[in-house]
Amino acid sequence: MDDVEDERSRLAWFLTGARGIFSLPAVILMLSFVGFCSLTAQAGIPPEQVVFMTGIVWALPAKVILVSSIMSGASLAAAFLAVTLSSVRLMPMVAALVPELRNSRTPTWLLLVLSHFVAITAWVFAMERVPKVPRDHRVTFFAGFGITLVAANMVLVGVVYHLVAEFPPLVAGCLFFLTPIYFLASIWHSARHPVIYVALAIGLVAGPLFYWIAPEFDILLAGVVGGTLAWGAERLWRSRREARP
């Protein structure tokens, strides 16, 4: 009898996870799914490779990384180092949500298997929602939530990719650039120490800058200068504070 409750649990937990499909977070990443979509049409990619890729290669920028580097001509070594690169980004948000969902018993293969679901949309959404869910039903809700959010994107891409074919690249790339642009309002949001906001706002200043000093690791560069600076102006303020009679 407990077993069958147990399970009922866990579904319900489950389907708990998988409703966040409505939340904002992944509705303004289906529209950028959308905008990608028009990407691929255009760079005529055919709609089953891209539902593969949508599933596989998770998270958006280094799908679009992918597709570039097949309309530039690049070789698959150099594509395979650009989406390895870009997503080098996402092992910080994993270290940073595995200890909010993991429990005594959760088994090691399964937390490598939900990484996979880690993404700027899935980890702003576990990161805001997780912490009040019970933490031996953690992992079943946020894999409710990944599966689904991925599952979704695949049926999206399939349906709408002859429908996007004709879209103005202007729409397209509104679209895609819905989801960074959330993702820095949700982080801003979320903040909890004022460290956060001088490391976003040195990294807003200095991504530009590092664009025209070496576009290939913009990003990059403006991530960890930004954070560099703001890590030492906050242990400098904590310093001086600490000496003061």
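As the structure is a prediction and not an experimental result, all values here were calculated from the model. Positions refer to the first chain, counted from 1. If you superpose the two forms and keep the largest set of C-alpha atoms that fall within 1.5 Å, you have the rigid core. What changes on going to the form predicted together with its partner chain:
- After superposing the rigid core, the C-alpha of L229 moves by 2 Å or more between the two forms.
- Remark: with the core as the superposition reference, the CA shift of L170 between the two forms reaches 2 Å or more.
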Contents of the next structure:
Amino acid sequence: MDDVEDERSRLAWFLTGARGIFSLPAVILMLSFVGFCSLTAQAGIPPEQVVFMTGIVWALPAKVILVSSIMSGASLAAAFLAVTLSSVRLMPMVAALVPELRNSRTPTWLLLVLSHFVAITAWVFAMERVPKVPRDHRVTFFAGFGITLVAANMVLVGVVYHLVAEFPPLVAGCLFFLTPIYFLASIWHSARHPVIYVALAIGLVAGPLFYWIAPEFDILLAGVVGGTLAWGAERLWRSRREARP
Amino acid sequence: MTWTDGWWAYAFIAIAGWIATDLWRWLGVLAGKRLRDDSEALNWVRAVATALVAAVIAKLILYPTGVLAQSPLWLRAGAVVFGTIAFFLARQKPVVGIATSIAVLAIGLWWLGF
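Return one more block: the form predicted together with its partner chain, after the form predicted on its own shown previously.
All chains and molecules follow, beginning with the one already shown.
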């Protein structure tokens, strides 16, 4: 029976993931990409290269840092270092997502390929939706969402590149502000573990604090020190509560 | 030769952009495969990932680039505070918080003559 049935449901789950392109996070990300287009147009980067960058780098903060390095005339080594340091966060994000996505038969190569589609939006979306998808179909669901989202944004960037130079500053400013506000609201909304709330609050304070103390490594330090603190505090609170009669 | 010339621009983007980001994603897959989804280690990884993203959020709000770099901090902070209040009043509906926050920012920018 089941090969045909299984094929069909696999396609259906891929399409369910692809439909995520119409979700609030995807729409907000696309608006952020319109904002990114205006940044690259101001920097004088040709549209073909912006499309290439969108597909191959994908993470928006990494691209913003890459573009700023290019604008400041940084060497390849300096640009590589800046982007590498800013992208360390992708490792714990992927590491937290993989146990949710895979089943015992998921091949490692497939996870390596699909990990390319992880950036903040896809991560927030997947952490929120994947638990409601049957485990055997989670990888397919995520592939459908990730591939569609990247492809759609590559097309979008190519199309709107020439239009954005004309945006009034008020619109450009609001487009830029959407990204952090959306991340904030959706992480709080989708948190399924108490530790997430604590980590979010501590990270918000630790980010600027470490930017002040050690601007080169601020995000990394805020994550490791702030995250560990949040984990320790939540764990302590949990064990106290369990110990109480 | 400037960096926008031909293949060099693509090689630059591939090395400083693609390798620099996918390297961490691949390491994340290898680390994540060893984590059980109910383990304390995964709880720690979750906390670190969330704190990292939160730090990025705080930096985008406090030290924005482009047009917002010229906007006053009190306006951006005010937009976040009003958005947060609306978010909790509306039983944690993200769209309400986001819309309120952007509306406050838009009115403020307009009032300041942007």
